[in-house]
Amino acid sequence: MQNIYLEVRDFILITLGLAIYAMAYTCFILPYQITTGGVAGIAAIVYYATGIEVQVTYLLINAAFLIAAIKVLGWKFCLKTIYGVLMLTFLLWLFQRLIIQDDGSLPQVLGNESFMACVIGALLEGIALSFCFLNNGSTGGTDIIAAIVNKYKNMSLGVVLMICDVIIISSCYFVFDDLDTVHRVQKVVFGFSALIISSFTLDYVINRQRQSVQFMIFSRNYSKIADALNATGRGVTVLNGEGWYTKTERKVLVCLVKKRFSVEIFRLIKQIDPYAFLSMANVQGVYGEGFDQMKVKKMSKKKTIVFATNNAHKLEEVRAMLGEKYDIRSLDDIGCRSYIPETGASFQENALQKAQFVKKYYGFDCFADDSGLEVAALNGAPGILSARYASEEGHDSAANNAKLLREMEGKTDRRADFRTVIAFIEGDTTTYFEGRVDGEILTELHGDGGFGYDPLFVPEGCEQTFAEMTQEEKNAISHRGRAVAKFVEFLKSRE
């Protein structure tokens, strides 16, 4: 219910923005023989010289710069700016047909003060823009490149509309032959004035809304203070500080938060503990998840993941099975040293468990894998306890080893499995990978590789343990291997 709230006040405003660029460009820009920039200032520059009416050049133009945007910016932008670009088209018609004179020609509103109707022009055509920019929107044109271009690099929007208008804007010197050099001058000179009043105007509204404050916040009552400000959807980070007058140690907390909420935040702190000290600051850019997207490039063309474990011997044999294409990245690696639970009731539970918890706390695509070693005649324990099979602390593989050994005194159903469940999150897609070997389970311990149950472990058809086998022949048979190999397999049906 609330996406759908959301879309229709994204429309709504979007409307609104293109009602005003309409009236602005057909009271204002027109009557005046203003050129202004995109697509609109080459229909205004082919109704001076030929009469066609303004819309018809604008809706043909665009229809060939939607073609490109529907790739690059998907369906979702484009069906706003689909939208944008025929309600545009309709308003301009009305507009015209509201206010056209009996002979045929567009009303000068403001008399003669043709600078006048330049300056309010370009202002309500920025801010106009800006509606539909900060409303997921578009009215066409170079505004579908200017969204293009800002998708990947922090460039500003108005610095792209100019860069494309310039060129647009100069060729109106030489449509107006009938006037004087003059007169012509002035005709590029007020076009280049409606252009960078506009551009400003739609920089200034943009980045009015995307400005952004960092609170510090001295409290006792810092606990209640941030469980609050968590409360309101917003991130707190609690720093260790000592109150150099009173040599106490001090908690400070730290939030950052888009300025149009300081006062809400303010309203907050006053009313847990009304004698907190705090400070705010404007702060020049805030990236990262609720704030803007870094959008430059990274320096190496591979694809990170994260394989969400710390152990040397999984992550040694996973990249060597993914290859170089793949930037395979640990919990360490991402500065993830927080316990993850495992309470799952199976191995799919357990992983899913560990990847959503990379996701939701650190923001990457992620896999995380469960395995364990099933023993028929111990009704498949260890499973999903394999780690833990002899202390709750797990990852003693020694331990683990000499219990199953215990477990398993003067039983001749040796038989076993090892498995191996991933998850893979990506986005808001999971996709699951299995992978299981069959074997048996020996009396006594053989070679000197591998981990955990390896030693003990002879898969079937072989007369070697996995610890006695080189990576690359455990790799090519293993539980593990198995699922990665199909998670490989995965990855690269979509390059």
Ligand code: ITT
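Okay, that's the form predicted on its own, but what's the structure of the form predicted together with the named molecule?
Shown next is a single chain and nothing more.
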């Protein structure tokens, strides 16, 4: 019931705001050929140039915006905007019918006082728009674009909209070709004046309505006052204090309310304790439940983590998986060109050795992986020797693949797996993450993507080798992809 009442109240106040807007626009803006910003400004320009009534252009442009908005945001979200657009279209039509003269022109109610018309029109527009916005309404236009963009991106449209307004208002210079340059410039100046006045009025009214105050209440009857404030739905905090002169314990109530409710608070306190001591201070902003939402973006400073690898392919794969949130630096990026020994007896030991090296000599939090191919028919070879399978210098993929094909000649059991172990050192703590993918070794090379043994390895359930897949396809199922996914989960769980 309360909700219905609030909705009906919103609609009534929005309608009132729209009526003031339509009246200001028809009586003070249009007859003096002033161009404001936004869709109303475009509609005005079309009207001055062609005589097409403003509500027609206004409705057509907004209908196009609304169709997009309904698709993206849904009906419910757009209901008040649809109402705003349709009602304003109707009211613009109505007010023009009410004052239109026999020759079809709109009367200049303030005679030759064009600038006065500009000031009054813009002031009333600002007040009217604040009525709409304060009651969750909208007049469509750029609000719709802002709502759509906001859904996907946390960006401020302010600058874009301001540029649009500047273009719209400036373009009225070209419409009045029967006027001399001075008068055309005057129209542009009036347009900007109107925009500035209405924006300032809008901000002023909205901020005044949102202005909050902080009461600090010192009273022996503090508990009764706190209960009474709570009973009106307001939050109260009790602070412990000490009266320095009397050396007695005092309780201080702190209560934040909208400024417009301050008289109500005074009354309530006076009824309970007429001798209460209290202060009221304007506060710049109040954020939290029942008040505004903080509109700052979270600091998005990326955390730097070093990936201890010399393998550019691996670096690229991992950056594709983690890069958005973390600044993944390579050994090259931190100036580490030393040979990092890998002398462990397992993937885990080797990964740890590499990560420890970076942590010890460069101080960065760091992760390293050790991966390799384990072929069942070769008793798990090449395993930790995967890079150096064909030669001691290592990393000769062609030679490694050729050797693997030779070793596998005539073997019917072609099962193999890739394994990755990641060691992550953060401060003093080391954590391991493991990933594995099973598959088969082919009898010939397929594909030229990926690296290492990719052209010979077909993962289980797939028909292509890793070398025939895109990087995303490989990352989604690969040993490293799986280990990194666990690593990402771990990083996320601590955010």
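Each form is matched to the other, and the largest set of C-alpha atoms that superpose within 1.5 Å is called the rigid core. Positions refer to the first chain, counted from 1. Every value quoted in this text rests on a predicted model; they were computed, and no experiment measured them.
**Q** If we fit on the core, is the Cα of F307 displaced 2 Å or more between these two forms?
**A** F307 C-alpha, core-superposed: shift of 2 Å or more.
**Q** If the two forms are fitted on the core, does M216 show a Cα displacement reaching 2 angstroms between these two forms?
**A** No, its C-alpha moves less than 2 Å.
**Q** After superposition on the rigid core, does the Cα atom of I45 shift by at least 2 Å between these two forms?
**A** After core superposition, the displacement of the I45 C-alpha between these two forms stays below 2 Å, so no.
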